[in-house]
Amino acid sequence: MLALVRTPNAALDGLAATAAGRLRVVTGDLCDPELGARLLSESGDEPLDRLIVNAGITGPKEAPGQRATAAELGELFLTNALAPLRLLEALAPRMATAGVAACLSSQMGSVSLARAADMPLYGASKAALNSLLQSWVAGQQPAFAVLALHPGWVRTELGGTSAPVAVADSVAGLVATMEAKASQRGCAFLDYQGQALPW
């Protein structure tokens, strides 16, 4: 099992140490175009049963009279939309037929729900991710499931301390949702409780 982190993490290193060699921590940046090839070489020849691509930055906050720069927009859409798809595409040949690949999206990426009024650029970047995943699945017809997953409003650095969902509850729900999609093909947009979300 591989876990990718941008910077060394003492807690994850400790977990790897107690996992008796079953977990390897790799340092890297999701936006690195060579990351997929490096992870393939790190993972050996075993098929990948589950893939979770978790990337998200809030991006610039646009205020009246203030506009995001091209660099800020590029970083936002590269991190939240393009880089996850590139990694999925790179690792797809190693995915098991009954596998599940999931990219962390957000309900703010739902155009129908229109819940990104306070963070329109973030919502647009997650909508772009959802669209890219749908298009990729339609074009490639992979033999494994591809999911855009909304983890809930989680108490993390990104979600803030007032978020109602604990990390453990979100993770447990995401795992259960992924397991329920094993051996199924196609693309779905689901929340951490397994409920379908409108695109």
Ligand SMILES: NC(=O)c1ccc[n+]([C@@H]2O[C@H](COP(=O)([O-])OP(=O)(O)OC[C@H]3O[C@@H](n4cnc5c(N)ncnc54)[C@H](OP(=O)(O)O)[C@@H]3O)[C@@H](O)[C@H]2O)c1
Given for the second form:
Amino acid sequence: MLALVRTPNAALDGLAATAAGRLRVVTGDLCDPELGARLLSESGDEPLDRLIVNAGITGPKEAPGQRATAAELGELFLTNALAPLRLLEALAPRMATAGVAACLSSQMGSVSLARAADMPLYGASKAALNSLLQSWVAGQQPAFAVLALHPGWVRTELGGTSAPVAVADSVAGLVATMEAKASQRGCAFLDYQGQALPW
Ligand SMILES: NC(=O)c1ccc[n+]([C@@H]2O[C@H](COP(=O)([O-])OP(=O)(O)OC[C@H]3O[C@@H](n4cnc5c(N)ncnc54)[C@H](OP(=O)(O)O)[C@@H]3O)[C@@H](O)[C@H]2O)c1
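Mind giving me the form predicted in complex with this ligand, seeing as the form predicted on its own was just shown?
What follows is the entire complex, opening with the chain shown before.
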């Protein structure tokens, strides 16, 4: 099992140390265009059963058209939408037939729910991710499942201390949601409790 981090940290190193060689921590940036090729060479020849693209950023909080710079917008849409799709594309040839590839999206990316009133740029970047995943699945017809997952409003650095969902509960729900989709083809937008969200 490979875990990618941009910034090495002692907690993950400790986890790897207790995993008796089953978890290896690799340092890298999701936005690096060579990341997919590097992970393929680091992961040996075995098929990949699960892929989770978790990294994401909130980006500038201003409403569109106000103070966000081109560089900020580029980083937001590259990190949250294009880079996850690029990594999926790179790793797809190695994905197991019954595999599951998931990208962390957000219910703020639901166009029909329109829940991103406070963070419209972030919501737009996750809507772009959802759209790219749907288009890629429609074009490539992969033999594995592709999921856009909403983890709930979770108490992380991004979610803040007021968020109602603990990391452990979100992760347990996300894992169960992914496992329920193993061996199923197609693209779905689901929350951490396995409920379908409207695109
Ligand atoms: N928390 C919520 O309530 C919530 C709700 C809906 C969706 N989500 C989504 O769930 C995912 C995880 O969110 P979170 O709450 O855990 O966020 P977080 O606490 O801000 O953590 C984000 C992680 O992404 C990493 N990252 C950012 N850009 C990266 C890059 N270019 N390359 C590699 N790693 C990068 C960060 O690394 P560094 O430590 O190096 O910065 C950090 O470890 C995100 O996609 C987020 O949009 C979260």
